[in-house]
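First comes one chain, alone, set out as structure tokens in the form predicted alone.
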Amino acid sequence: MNKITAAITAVQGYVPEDILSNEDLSKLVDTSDEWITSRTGIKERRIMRNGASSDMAAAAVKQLLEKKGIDPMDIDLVICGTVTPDHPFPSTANILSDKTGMKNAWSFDVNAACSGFLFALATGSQFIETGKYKKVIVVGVDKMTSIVDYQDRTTCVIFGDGAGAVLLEPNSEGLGLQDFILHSDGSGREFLVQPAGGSLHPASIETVENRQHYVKQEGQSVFKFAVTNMADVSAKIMEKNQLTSDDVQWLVPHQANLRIIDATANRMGLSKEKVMINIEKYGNTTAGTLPLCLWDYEKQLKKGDTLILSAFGGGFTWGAIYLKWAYNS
């Protein structure tokens, strides 16, 4: 008997349709479309004004389940990373659960920052490949908005809305998911942040009159490690797999900055060609970047094809995904 993977069978974003562009940024703080776009790579970025993380998630996954004619109830198992749940508690992956009508599955969230999707994907592949579960959602949905300072500009520029779900499914064709290497390092937490509104600092009139309840980064140190580790585990993946950079179709990297994704991709060996990149039109949306990136690009994957997914965020967290793609669209 064939072993059996995890396949990603599907996959479905959702971005809201109000866009915040650099020239609109240059009138709220002291920033400029050419400041943003050499820093960054970003030239505009999408923003929610009403509405939950849990909105754009079930956005992307009753159009996901639609596509595939697959009844909600037939999911097993849905999975969530975000870092802007609707609250506290409960979940929101059991709040989207309810939304899109998925009541046989169990749900949990994900926080692992940026690398959220990642390392979701990671547990959720799990669950397949011991056969079980048939069917598992995951979710890499952040609504950055919500906790981004727009009188900080090293901060307000980067963040973006959005929402992406894949399923996954159990494969006997060598596809799917073939590997994944994973990391953290709490000691990074002082670099990335959002200092209250956890039961280190409770919310008060004192943390929001601070403006704590913010992201909050000390840019350069975050560049540094996600520079180094991000194209160091990229890399690593593919020793591990004895992949050349020939064998890789497709990088698909978070989208945080462009020049820690060009970085990523040299270290790799990898052509332009083969990358990945939607940040001018969505800037960060965290948890979102990865699926977003594959909802984009979908029509360009064929099955077959070797990708590696890799991320890096506070915590801090980073990682890799090799896998084989399972469908042609």
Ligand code: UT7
Given for the second form:
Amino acid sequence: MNKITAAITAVQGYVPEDILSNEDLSKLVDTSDEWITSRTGIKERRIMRNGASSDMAAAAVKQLLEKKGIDPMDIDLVICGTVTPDHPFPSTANILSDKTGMKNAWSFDVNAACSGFLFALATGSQFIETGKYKKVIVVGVDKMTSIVDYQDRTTCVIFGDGAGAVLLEPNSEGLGLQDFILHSDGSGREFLVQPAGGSLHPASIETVENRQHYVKQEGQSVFKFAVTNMADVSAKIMEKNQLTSDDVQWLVPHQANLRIIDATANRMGLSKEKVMINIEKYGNTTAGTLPLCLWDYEKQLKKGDTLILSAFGGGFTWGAIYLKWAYNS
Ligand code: UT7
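Now the other one: the form predicted in complex with the named molecule, given that the block above is the form predicted alone.
All chains and molecules follow, beginning with the one already shown.
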């Protein structure tokens, strides 16, 4: 009997309608379209004015189930990567399952910042590979505007809101997830953090006045770690699986900064045409970036294509997944 692998059999994204352009931001803080474009590659991002992460996730999942004609009651497990949950608890995955009628599924959140979707995808795939489950939903969603400080020009220009969801099902043709390398290093926690609102610094008048409920990022330090580790891990997964640059059809990189994406692609020996990029229209949606890339490029993907998904984020967390695309759309 052939080995069972976990294949992505559908993908769906959701982004809010409202656009916040570089021009709009230059009216809020001392910045310019020229600075943001040249330093990050971002031109605009989507912002959610009303609602929560679970609403974006639910919009993506509902459309995904509809287009596949799947009854929500048939979903076994739901894993949601997010750092902007609706509440510290219950999990956004629990709320999402309720809002979409996935009542037979158990569900939980994965907190791995920008690597959230990678970590969730690797986790979900295990339940398919063992034969335990037939249908697993993996989501990456973040409403970054709920934790971005619009007085801090170094962070507010980067982030946006969005969600993406995939369905994992068993495959016996050798397609789907082939390998993953994942890492975390908590000693990087000071460089990219939401300082207050947890057990270390519970919400107080002081934490609010000191703006500690917003994302704090030491941009340059994170950049250095990101550029090295994302490139290293992407090269390593190719080496480990004896893949040359000719064997890889697509790099699916976390969309934090175009310069980090370029460095990763160069290290892998991939030309620009093989790199999924949508940072210019969504910015950094944290756990949302990878499934949103898959959604945007779905029509160009062919059954059997080799994809390397790669990310770096707060924690620090980082890693890469090697998979073979399982369908033509
Ligand atoms: O997704 C999770 C992981 N996160 C990342 O991977 C993000 C990694 N970091 C980055 O992408 C970049 O560090 C940033 C985009 C955040 C910043 O770019 P940078 O090239 O590292 O800029 P910088 O922080 O070194 O600042 C350079 C200059 C400074 O001015 P001086 O000191 O040279 O006069 C900043 O004050 O740019 C200034 N600056 C800005 N100017 C205009 C910082 N932010 C802005 C801004 N507009 N928005």
